[in-house]
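Next up is one chain by itself, shown in C-alpha cells, the form predicted on its own.
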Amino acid sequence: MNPTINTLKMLAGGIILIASTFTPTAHAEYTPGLGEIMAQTAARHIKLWYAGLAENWQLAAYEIDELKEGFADAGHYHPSHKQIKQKLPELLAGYMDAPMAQLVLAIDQRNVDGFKKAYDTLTTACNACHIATEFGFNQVQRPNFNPFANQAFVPNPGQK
C-alpha cells in the first residue's frame, strides 16, 4: 500500500481520537445575549415578509417557527433584563402570542391579505413591546428592501 495513504490514515484516526475524547469545560458554554437573540430576531421578521409576500408558505410556516423559538431563547435566558419590570417571558407572551397566533392562521390559510395585516399587527406589537420596556428608540417595520439577496424567497416548483 501507498505509504502516503497509510500515513494520512493514521493522521486522521488521530484526530478522530483525540476528538472523541475532548470534552468541554464549563466555561465552553455560551449564552447569547439580549440583543443578539432580537438582531436574529429582526432577521427572522425580515424573511418572514419576503416569504409571505412570494406565497411561499413553507418557508413563512418556518420563520413563524423561529420567531418562536427566537422569543422563548430570549425569556429562557433573560428571564430579567436591565430596567424592565416583567419577567421576559411573560412580557413576551403578552405581546406576542395573539399576533403570531394570527400569522399562523393567515399562512395556514395561505391568504396574501390576511397574511400582511397579521404582519402589521406583529409589527405594531413589537413597537408597543420596545415602548413598554423603554427601547422605544427600536422601531420595526415593514422592511422595504431586502438585504436576503442571497435567498430565494419564491417556492420552489415542486413545493406545496
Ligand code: HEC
Given for the second form:
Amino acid sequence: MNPTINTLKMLAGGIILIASTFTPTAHAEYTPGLGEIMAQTAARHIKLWYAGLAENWQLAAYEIDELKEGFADAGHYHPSHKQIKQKLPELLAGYMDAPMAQLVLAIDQRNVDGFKKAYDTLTTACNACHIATEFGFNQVQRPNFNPFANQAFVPNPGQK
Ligand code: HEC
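And the form predicted together with the ligand, for comparison with the form predicted on its own?
Full assembly next; the chain just shown is listed first.
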C-alpha cells in the first residue's frame, strides 16, 4: 500500500481517538454551582406564585416538580458546601419536605387560599435554611411583580 495513504489513515485514526477521548469528558465536568441552582430555584419560586394566583394548577404542579428536581440536584452535586456543617440533603429534606407537601395538597385541592398559606410557609422555610447555613442575607419573599413577560400564567384553554 502507498505509505502516504497508510500514514493518513493512522493520523485519521489518531484524531478520532483523541476526539472520542475529549468530547464526553468536557460534558461530564460541568457541575452547576449551588448558587446557580438556587437562582433557578428563585425563578421557579416566582413562577409558582403566579401559577397559583392564576389557578393554573397544572403549571403550579409543574413548578413544584422543577423545584424538587433542583433540590435533588443541589443535594447530589453539593452534598456538603463551604462552611455548612450539616449535609445538604438532610437540610433540604428538613426544611423543604413539609411545606412542599402542603403545597402539593393545596394544588391537588385547587384551593387558592390554602395555596397562598402554603406558599408563605415555603418561603419562610427557604429563609430559615438560609439563616441556618449562614446565608441569611439571601432573603426571599412573595414576589411583588412578575418579571416573566413572555409566559402566560392563566390556564391554556386548549390544554386538557
Ligand atoms: C440547604 C438549605 C437551603 C434551602 C432549603 C434553600 N436554600 Fe437558597 N441558598 C442556600 C445556600 C447555602 C445558598 C448560597 C449558595 C452559594 O452561592 O454558595 C443559597 C442561595 C440562594 C439564593 C441566592 C442566589 C443568587 O444567585 O443570588 C436565592 C435567591 C435562594 N437561595 C433562594 C431560595 C429559595 C426561593 C428557596 C426555597 C424555595 C431556597 N433558596 C431554599 C441554602 C438553601
